[in-house]
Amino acid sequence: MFALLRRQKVRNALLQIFFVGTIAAIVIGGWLNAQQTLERQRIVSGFDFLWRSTGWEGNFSLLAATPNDPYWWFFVVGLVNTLFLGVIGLLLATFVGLTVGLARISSNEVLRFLGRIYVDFFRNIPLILQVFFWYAFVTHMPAPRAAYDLGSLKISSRGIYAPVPNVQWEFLLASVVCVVAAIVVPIWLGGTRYLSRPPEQRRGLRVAACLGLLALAVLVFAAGGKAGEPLFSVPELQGLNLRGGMRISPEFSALAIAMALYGGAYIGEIVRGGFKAVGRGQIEAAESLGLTPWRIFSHVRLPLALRAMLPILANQYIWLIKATTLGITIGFTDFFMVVAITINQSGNTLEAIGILMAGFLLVNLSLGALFNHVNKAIALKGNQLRS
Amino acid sequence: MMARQPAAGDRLSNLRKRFFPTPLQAALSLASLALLVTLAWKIVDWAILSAVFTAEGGPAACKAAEGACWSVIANRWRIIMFGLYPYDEQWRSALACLVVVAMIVLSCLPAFWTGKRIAAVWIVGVALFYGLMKGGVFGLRYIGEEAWGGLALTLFIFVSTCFIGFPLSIVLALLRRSELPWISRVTGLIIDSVRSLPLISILFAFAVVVPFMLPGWLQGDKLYRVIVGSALFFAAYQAEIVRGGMQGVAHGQEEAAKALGIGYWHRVSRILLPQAMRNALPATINQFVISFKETSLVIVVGFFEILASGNAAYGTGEWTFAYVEVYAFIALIYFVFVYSLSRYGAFLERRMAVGAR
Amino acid sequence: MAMERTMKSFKSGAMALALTLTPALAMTQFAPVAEAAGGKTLQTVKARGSLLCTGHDGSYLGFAEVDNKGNWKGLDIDLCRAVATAVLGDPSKVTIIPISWAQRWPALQSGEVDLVIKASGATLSRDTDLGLQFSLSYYLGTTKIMAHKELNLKSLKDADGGTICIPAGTTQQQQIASYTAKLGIKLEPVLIEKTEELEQAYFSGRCDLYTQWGPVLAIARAAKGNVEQHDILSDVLALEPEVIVMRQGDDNWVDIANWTLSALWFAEQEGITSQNVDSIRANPPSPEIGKFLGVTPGIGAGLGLSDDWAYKVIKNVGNYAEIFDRNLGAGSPYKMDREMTALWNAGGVLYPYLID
């Protein structure tokens, strides 16, 4: 027996053995014992709820709920408002972490200055007091009766009403594709091979281009109106509240301007860290090529930096996406919010948290999977980033 | 190069030349310039010029001001300091949180440096904070822990966190390293799972839902459960941290203490962990600059932390519309303590760099 | 080399084992949860000589609040106040435990609060999904909704297409869900969870409507300080018993919650206050009135109880009128009347149980 016990293999084995179990006899025991607790207490427990219909509703939601339907429908709806006010928010923390890095590596000393004002301030005062302060600030916005009126653009303190194209559900994405076609086919004429004419003279040709997809794109649009309706649903004052258009509702833009801002300070300071990563020979070296100044920052210093700040920028988005669960402190109705309403009202805590941490789970690991990937995709070859 | 004082043309032409130096630069200077002055006039009129501040007037004299309203701080600032400590034991409280001060101070000086002073340095702190708070011993009165609040709770579960988070850490990623394929596997399972919560949600189950998990003997308080996964999640980013600098020791290092013989214990603690803290060691100040800031979370699993001290200072019948002075106020403190850790964060980065020159 | 790694497995096992044997071993035992079991509730409390009570979290003004010293003030308060005097014999010996509304039922369901109240509802759900156990409902009041007055709503019918602002995770989440289905109109809900951020919401005009428990509502008005600004509109949602919540399967801990709620309210019905409850003690009017204080015994043993506990209680906390109107009536900022919340001799509908 001892003699066994001294064989490396064998010894490592059971340690593994060992570890697994432990990790699993604590899950199980866990488990085992909530079922006890809760039979003891007679309270009901398993699945069964999510086909159940809720009974309230949500006060934000991308796609319809109302008070008959299902809890399983709820915890989508959940998840897809996370997952919009994430992605959202992610886009308005990029740009915002873009220009605040751009200001601080700038040469300019005061926009120098104010970049790092910004960033000294926003990153140093939690998440939640900001979510806070301006959730205070868009609801005291003017009543709808006094909004600010920005052409057809209304703020008011029932969030912000912009005009919506009111086409068919077609000719809105045929006319959205012909939009992304404008900017695309000139880019690839500008690279291709195909034609015969070398780049220098392709000029004419991809401005022709671009404006025909426009125009093509405003036709499209045009052509998708409904009868008698106006091709915009602009807002307007009806009763109580803004009709028409688009809302925004003040929760969601509380949010969104919370993590766009506290995101952009963190984003500006791994652009700044990015820029530095590229080696001044490799600047230098474009200089001495001739290239304009805007040659060298778009295809020498931003391809280079974004390949030193994806890694970390990965890990940033994953925070940011955790970050929406801070809706619940100002009634945004996201996945967690939905969650914890339904351990409140149906008392069904365990499976509600275990399904929490699935999405979460499924949402993150698959974000990283994603950002892993695309790293390796874009990696260049040898070592050209000083270290 | 000679020290001379430099002739006013030639002051104004160097500042010329670093503001204005082109038209279109002279325009963003300027823009930029005015959007500073134009903050700091409405932030400063707002706080100061404009602000009532004694606390005699209550909140008629404020309701009747333009700017801040500064007395519902002075009328109610022991209930966001301290939340619902007894009122005659809040010099304890006070006491307690210049211990932690002094404590996360000390840590921050090279001296103090090594894994034993370290250590000494931070039992010694939360064993005389916890005797201070909680009391029972010296003839202090017993306190129980739902009674703490306000900024005292928020550094207890700050420091709480890291005194367990860090040793924690250190052993996931040592286990993460581990050359057992089932066990790195399982330890980085775990890990990269809890990174991928949000801190909310972890918080959300150690408080409601282990309880249930557990025999009633072994669930603790809720402060503490709350504590532990708060610690759990902070272990499992500062895991990834640590084995970041692991990985920054060069892997001869490690051979070369293998052919000598030096056991693992010897090895881990002598040569590896060292060199990987002093590798880790900007990306743990940032770590705990984060997880400061997140104590915050905890209001949402029912704490009396400063935030939610913060709401009851304003939520009694007279003080209820004073509460962007209480989140000012409450804003004001997070600042001091954060910023002034994330400066000494990007001292130290500096000061290695010149280092590793 | 081969040595070598053994050993490195061998330690990193080690450690494995430290780090996981403690809890694994905890586990296995499945020791039940002593407080949770039923009928214990009562050991429990004495044994840990102090009672574990609430579920607010923060202002529910004139319920829970926290004055300038730190303390717990507040009409739900003050009932934890009289069960811990009842069953400990101290005023004092209450632990408030804070707890956000997400939690007051699971909290509850592991022991962590041995009773809510929490201006909580009974609701069927409550009852059976959730394994909850009610007691006498201490207090009565309709749910309601309040307007800002320029929109000059008669009835919540000419709101249609308003905004209104719900607490979250409450029984008015799902009135005001089908009112307004009854109703056909539609509005826009806007929930959050704690109260302070939730009326700031309504009175900073993010809603034109604001639903909550009646009492909360004036209480709410009456702390911004203009309530000519704002109108009670006249429809009633449903009319909500609030209730101690404690759990299932302890019928004792259940009897000890009602008879301390009734006890409070026959001393208003006699007339003894926390002020003359001495001399009528000395003197006892009734042979009833000298069970209820104890003067002849009987009123404690049934309930496992002192038999000078409601004597305690009134001495103590003082009677039901007397904890209304320094937390909520005329000895408070909101000066709210009693309206349903009175005794059935004054026109309101709370009574107590005889005492034979």
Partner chain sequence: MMARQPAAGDRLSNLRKRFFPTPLQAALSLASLALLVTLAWKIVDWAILSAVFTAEGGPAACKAAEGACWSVIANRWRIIMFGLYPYDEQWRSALACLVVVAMIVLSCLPAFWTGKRIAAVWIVGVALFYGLMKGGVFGLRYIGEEAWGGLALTLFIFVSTCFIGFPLSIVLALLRRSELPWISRVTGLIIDSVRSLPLISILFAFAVVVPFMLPGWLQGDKLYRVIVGSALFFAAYQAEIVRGGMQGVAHGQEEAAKALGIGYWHRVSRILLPQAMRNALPATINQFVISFKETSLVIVVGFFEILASGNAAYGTGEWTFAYVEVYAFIALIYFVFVYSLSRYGAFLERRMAVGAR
Second form
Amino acid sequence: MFALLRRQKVRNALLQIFFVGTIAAIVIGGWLNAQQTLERQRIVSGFDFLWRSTGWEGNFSLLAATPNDPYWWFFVVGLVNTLFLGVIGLLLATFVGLTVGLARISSNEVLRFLGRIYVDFFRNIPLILQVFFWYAFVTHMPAPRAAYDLGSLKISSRGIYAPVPNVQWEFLLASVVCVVAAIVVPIWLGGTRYLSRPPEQRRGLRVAACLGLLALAVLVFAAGGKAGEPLFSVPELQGLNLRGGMRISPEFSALAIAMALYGGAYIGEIVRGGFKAVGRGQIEAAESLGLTPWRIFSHVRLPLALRAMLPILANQYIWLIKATTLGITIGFTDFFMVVAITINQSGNTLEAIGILMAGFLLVNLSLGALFNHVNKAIALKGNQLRS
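Okay, that was the form predicted in complex with the partner chain. Show me the form predicted alone next.
Keep in mind that what follows is only the chain, not its partners or any molecules around it.
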């Protein structure tokens, strides 16, 4: 027995078993104590409520939902709404942050000054206040009869109305895939080693591939049109309201704008720090080779800056995903709001909070794993400091 304890591996295994056992005992003890407390207070526990109808409907839903649908379906609806808001908010924040970050490292003093003002202003105002401001802003737009008319786009106090394609979803998805392929395939053709032709002689092939895939996307899109209906549904004023097209609710608009502007300020500083991390010697080496400023930026500065900013950028993205929970403050039907209403109606507090925690853990851990994979893929091998 004592001979086994002298082995480092045995001691490490026993310590791990003790640690895991202690955590398990604390969790089980807490769970049993909660069950006894709920029983004394005659509070129902369990997950049977998930199959009961909710009796309410949200103001925004990408999936069809009615008051007769069960709680579990509304959890799915809320999670999808949260993911949709998160993706749109991250894309907008990335665009704003990239613009602000490039302005901050520009040689133009005016652009640097404007970038500094933007960062100092939006980064130091709490996000919840910005959400309230933009919600008040979008809800005080003109009524639908006096909506701002930007061609096929209508902006009113009831939301933003935009054209939407009258295309079957299968064909729409296929056309989107073709558009994405029109971007990815030419990039792959420019760097692959499976072609005998030198990379500098592949420009015609890459252009042909891009145009061919875009033409295929247009053909697929047109083939999926619904019979007897125009290819696009355009919003039009009918009576006192706008009909047709796609309505973007004021709640969604306010949250997307606030996330883009607030997150863009932080991402802008991350972008600035990433470009500042690129050594001056590497830029001078590229200049000595006679590379143009654009090729120096796209082939030297941007790849090296991306490697430096990616870990911090992943943390910022995860934080912005969690910031979608502020939608409850203005009535947006997100995952957190569905959980809050479930607690008020069903009384299953622990179960609902557990589902909320599991949902955000799944989303954020998946996002973190994706960024870790990308970070490992683009990391420079053999460039670590050695003592």
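Numbering follows the first chain given and starts at 1. Heads up, when I say rigid core I mean the largest set of C-alphas that superpose within 1.5 Å between the two forms. The structure displayed is predicted, hence computed values, not measured ones.
Rigid core fit then residue 170 CA moved by 2 Å or more between the two forms: After core superposition, the C-alpha of residue 170 moves 2 Å or more between the two forms.
Does residue 220 move its CA by 2 angstroms or more between the two forms when the core is aligned? Residue 220 C-alpha, core-superposed: shift of 2 Å or more.
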